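As structure tokens, one chain now follows by itself in the form predicted alone.
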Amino acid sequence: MFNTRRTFLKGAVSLAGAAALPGIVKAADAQVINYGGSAWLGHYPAYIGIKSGLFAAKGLDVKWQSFGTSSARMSAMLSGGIDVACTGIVSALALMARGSKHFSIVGVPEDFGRVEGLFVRSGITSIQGLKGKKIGVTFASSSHMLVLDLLASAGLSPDRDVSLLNVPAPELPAAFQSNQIDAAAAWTPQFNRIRSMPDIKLLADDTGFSLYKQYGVTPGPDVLVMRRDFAGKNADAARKFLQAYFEACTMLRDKPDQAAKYLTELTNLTLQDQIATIKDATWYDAAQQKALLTTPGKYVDGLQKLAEMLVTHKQIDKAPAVRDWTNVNYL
């Protein structure tokens, strides 16, 4: 079962538990919304919305709570501790498969497909060339899903033809460098570190995932989820949140230099690295959301296929009907 998806980026802030960000001007009667985040890039829009005043301008007091794993974040949503969060779809699908109706998918912040992929040593030229090799990957992650899909597409068994080793994401570069593994599947920032090593090449990124070309869906896309009970009782606040959130997405897409200045305290990246990380993702604005989440539709169909693939690879027990969780009413 997928319980986690991503660890923090390098130098992620150590905001233990719930911690309101300093320096935010709040109107006395502002609507409070609790957001669950981390330093992963999927949370950039919410962080920028807080720090830039985009939420405050809508009369919202968005409070940031930091979580180390998607599973912890989603547990907080189920218990009512947070109202909105970005999460990897795999964590959401795991809960949906169990029948949880506590949340809806209300947005898609970005596509980070080109900063996650499978690296090999220069002597390996194809997926078939991985036969008999050791592949390091963080189990129960989108990278794990990418590897399973690539192996299946090449007719290789993950149980018989290769050795899959569960390596925590931050340890992948060192494992590769010390020759403990022959290949590594990683996401940014480990993706960037491995890519800079000598005699290493990228064999496939998320655009090589079988569902990507047809549906535009990566192995574990980020989605914005909102607690149903909160949205039902605060529809106007939900709409204003999304307006400000996607204004931040537009800033990330159109003005990465400006957006980066709000983020370096969150990620501890240099300004140059921060700008590069922003540019590595494709940011979706408000006008694109209905096309992504309306059903029937290509993207939601792709998420449905992903759910079914997770069942095939024994990562979840059954595939939920994804359309039952999408909601465009607040866009």
Contents of the next structure:
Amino acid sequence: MFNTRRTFLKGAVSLAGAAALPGIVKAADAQVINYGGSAWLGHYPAYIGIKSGLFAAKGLDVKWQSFGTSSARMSAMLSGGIDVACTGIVSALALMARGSKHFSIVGVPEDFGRVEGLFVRSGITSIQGLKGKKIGVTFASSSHMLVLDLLASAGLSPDRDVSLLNVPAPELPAAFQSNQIDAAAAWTPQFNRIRSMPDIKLLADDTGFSLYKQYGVTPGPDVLVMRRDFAGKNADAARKFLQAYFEACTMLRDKPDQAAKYLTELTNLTLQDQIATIKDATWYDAAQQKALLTTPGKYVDGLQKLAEMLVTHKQIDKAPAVRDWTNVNYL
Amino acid sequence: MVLNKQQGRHPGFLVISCISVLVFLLIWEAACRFELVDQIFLPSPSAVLERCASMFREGTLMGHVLASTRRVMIGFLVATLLAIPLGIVLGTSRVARAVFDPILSFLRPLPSMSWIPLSLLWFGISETQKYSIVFMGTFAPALLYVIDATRNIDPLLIRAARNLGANRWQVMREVILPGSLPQIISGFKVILGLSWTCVISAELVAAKEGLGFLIMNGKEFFQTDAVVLGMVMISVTVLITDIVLRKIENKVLAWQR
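What I would like now is the form predicted in complex with the partner chain, since the data block earlier showed the form predicted alone; can you produce it?
Everything in the complex follows now, all chains and molecules, and the chain you saw is the first one.
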């Protein structure tokens, strides 16, 4: 019996080892990529890529790291903690303005311009009507840029004519409801919450931004950035990552119902709300990337103008040459 | 050589301290100039000075300093003005201590940042919200300092005053308050430093000026020179207020010297 048990144990261990071996080999072979994300919609493609196995199918082991803000995410990229991330362009431009050559812009996941905008109480009918009013906006965000641009286009000074209050995005609906502010600039999901309030109307969304009509650039578009050192040493992995990433973007655009199922765990939205949020944004696929990021090109020119606008509004000290940071070699 | 009587320090030490600071700044500047350190991670002293000069010229720097100082002073003063009488009562009455001790024990370990969500609901995005954060972060520690100072009064002095016919109010005013004041004031100097950490928390949310805002906004735009400038200005302001407090202490407690 002793012999039988020993034989049985040997056999079981061998079988378990044989079963686990392909997995172990696969995990050992897989190229690890650290991705900086959050529940914001700009990170949906990466999350879907992880959950649906799109990255794994390319031999990539993409590890998800969560960050509260774009600046925190970019700081992690500077220190080498993450290799790839989606970020609001304002944060990337600020870092570029400081001369950081640590990263490149390698993709544009989406355009969320129709789910970001300026809400006012129903008595206010124009931007000029905001004179003397309190506007709640999250400083250093795309909404902040939108407000500064709208005020400038109406000839209003953000320092003298209105009172701009720095309100964190999650607090904006409550600040509106409790009459602490007369207007608020917000992006989804706060955008959707404010839109559903009574006696509140949308005065302008990102399509009212001065650079939108000419360049198709919203106040703070999302961009996909990659650490240069990582991409330089792992060009093949960088290419595979982008292939899988834009397959996820295609799924978001063409099969939102299927994509939504992977995302509810990340966002805690109901399936119905999740599908609606996906549909609110315009998702770009791989074929569209070169048109967006090649220089000279309309979109990059728009980003350059945005950088100059940030200087005009004293958000950054100098405008970086955006083309020096775009890279389409891995597409 | 003559000793500096007030500070009790040899003047030679002041020279050594100045040289030490200068050498430190020179090494820091050289490390940045020779690119041993990336300026995004640590800006050079000259870059910080440049940022300081440009913000001073624009008139924004003093605005940040004054906004934070105002918030600290109001929050701190309200906390201390309430803490002194309440602390004396709690320090002298066992019953009052039994009533309030559990509540104090609950409040004392709470960091000022933990009050931000509630203060936003109670006071909205107003200045009162900022004052309340400073108040909540400093009140419990200030109260404990006063209680402790009151309880350290020699019971013989209190008994002697009572034997001489002093009533409860007179004992408090003539014996307990002057007796505990030196310890209260030295405790409040510590609390003032603490209230500066609170104001930074307060300015993380819904502020558009103040040194906390300067630091956080600098962080958002990777303007590390502005971040370091904000930190330096906090230290300088705390040092100045500490000197002012020491002067007040010397005047108020002249009898103690």
